[in-house]
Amino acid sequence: MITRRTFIQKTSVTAASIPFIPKLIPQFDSIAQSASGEVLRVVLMGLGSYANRVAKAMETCTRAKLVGVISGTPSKIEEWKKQYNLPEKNCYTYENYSEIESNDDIDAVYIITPNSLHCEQTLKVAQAGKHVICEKPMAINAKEARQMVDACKMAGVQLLIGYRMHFEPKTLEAIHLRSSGQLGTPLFFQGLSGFRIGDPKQWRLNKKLAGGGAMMDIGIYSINGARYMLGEEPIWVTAQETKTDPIKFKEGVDETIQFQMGFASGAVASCLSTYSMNDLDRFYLNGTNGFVEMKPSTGYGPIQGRSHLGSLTAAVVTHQTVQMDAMAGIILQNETPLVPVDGNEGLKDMIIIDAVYEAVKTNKKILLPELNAI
């Protein structure tokens, strides 16, 4: 068993440097679950394939747990019911989720759905006086955003959203590198992120159910990675939109983005959000020191990774189990990741997504003055 000794000293990251890190990994170590003994108690919204690798994954977890499900579909409610013993109680429609606000065995929901029910489930979740974990990205936009971060904190609950990267151990390790100084100054970061789509008749090319196209669904990594590799928020971003096939990615749906975005400390990014392109899952980092590379940097399989100082070591983990029993930490303990998942973290990659479709538009640069101030 890998303990959290061994993780650190295989990451060259010491508990003073990110104390966070006995509890992002909590299969690393047992004190990992809560002195309480707390269970944080989630319903999955949205039963797609998404949600059963996040199910799949949470049957490891020590410090959250499946109690429900919520889908329009009623034959896949009953396949889940049966296949995670699931109690009646705890299993609703579309149509009568409200009804959880009378349910004290529900802690937290999950919404897993297409990008532009976001918004109203997340509001729906928040009255009903349950913890909201939404999939990214958050919003279809950042108005959308700010509503819900507004409605979260109004009823007195969370927001979290499910940036599983911001847990990975290899991405921590990435990102020790340049905020201890091994790197030197940060001066470019490039983020590649596509694959080819296939299926035309899908959700993520329905312009009114995914609110774009490859820059919602996957060039939001870049933006987010950028953020976090570099360790700032960018304060320009600039952008070029390539499209060979108006037939399947039709208006405003995007296929290839190119977007690049500066920062206060002079260093720039150089971004690439694509449908049409496989192999595409690549961040760098070059510093005045040296660099750190991850390919792939955000797929599901195991992140690879390297640097200046030779391969990158930490832990595999299932992305989805630590992210979950850290949102558990959070939620429940109040505990503090090393990268943020909150509504604000997720209302500023809005912020800029919404810039880099209207830097397409227009054939500005757009500037991004509020960023700081979220």
Given for the second form:
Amino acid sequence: MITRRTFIQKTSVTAASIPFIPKLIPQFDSIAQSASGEVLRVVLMGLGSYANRVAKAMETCTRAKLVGVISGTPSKIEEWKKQYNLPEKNCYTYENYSEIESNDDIDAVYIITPNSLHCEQTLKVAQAGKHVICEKPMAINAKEARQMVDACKMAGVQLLIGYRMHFEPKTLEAIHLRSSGQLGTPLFFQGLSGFRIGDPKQWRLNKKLAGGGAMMDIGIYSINGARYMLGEEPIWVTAQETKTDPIKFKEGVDETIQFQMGFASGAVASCLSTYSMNDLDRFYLNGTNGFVEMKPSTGYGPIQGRSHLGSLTAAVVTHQTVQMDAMAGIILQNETPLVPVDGNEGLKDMIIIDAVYEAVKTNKKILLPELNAI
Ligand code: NAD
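The form predicted in complex with nicotinamide-adenine-dinucleotide (NAD) is what I need now, so please give it after the form predicted alone.
To see the whole picture, the full complex is given below, headed by that same chain.
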């Protein structure tokens, strides 16, 4: 059984060095309680590279368990059945997965397919009465995201978005520095999110499947990060696009977008989203009295960071293990995460992405009046 104490010991960080962690990550306190209680039984849909990472990480979850799969490739289903000891009755295809409705051994479906499939698949899973965990970006625009939020509400199921950083200890430590006033008034955020994309034939470079380009895939981390690091919603966006390779990055697939966001407090964010540069993974938040920097800031880790007070010291974890245990707590025990991961949180990012694309197209400042009302 993993208690908070053994968890901290395992990660070689003393409780004294992270006195605020138990408060920041309430789900760590309840790991021990839930080990003997309910476990979230999860089916993964789409057995690609990220699903493999999630499945591996779930092997050490104490509150969530992989119980089945949905895939279009029979050979993958056979491999996964063997590797994860999955019963045949919990394995489905894209043609028959509505049948999960009558399977009482499944609580939730985690959708890890190309972006443009998320909306339709979420609607089908919700209709089958199962909770939905959906990868980011939750959809390819705000219209679809709203449809997903409404459908899950109507069906009485939860919709959570795979925002793993919302449970990552150093991220929460950085947020705590800001929320406890140690940075003074936060005034500037810089988010750099990018990597150099390879194979030009992959779905990430296909507008129909990806819904866009780097902004949908990696730029979303800077959008989401600006919001949780500053603790505020933006009220306007401006953006400029640069394309150096129009053959690889076709119409509607953005290569590099630089964008700015303004906040009611007077804070500003300056961000870069790109598919053309490696080692671009850095968050920097500056206030009137200090700063906090994370580099890497959203990669698989280990996340590292420092502030004007010294290095960030919170535990190193496997992001997806902590995420899935925390999501089990949210779905089964109504726990509230410090930074939300619900459908509305994903919808806000989609509204901002729509605005970024609109700003690129019109070269105008796009106002975001509705974010605070969601
Ligand atoms: P991938 O290409 O490795 O896997 C996608 C899977 O979807 C494949 O198994 C593929 O067979 C399946 N699929 C089903 N229908 C398909 C269709 N019509 N066309 C193409 N593939 C189809 O991609 P991935 O890297 O696993 O990404 C999947 C999702 O996960 C994306 O939405 C991505 O943004 C997200 N993701 C999130 C993180 C994170 O850290 N949260 C990391 C990577 C990917």
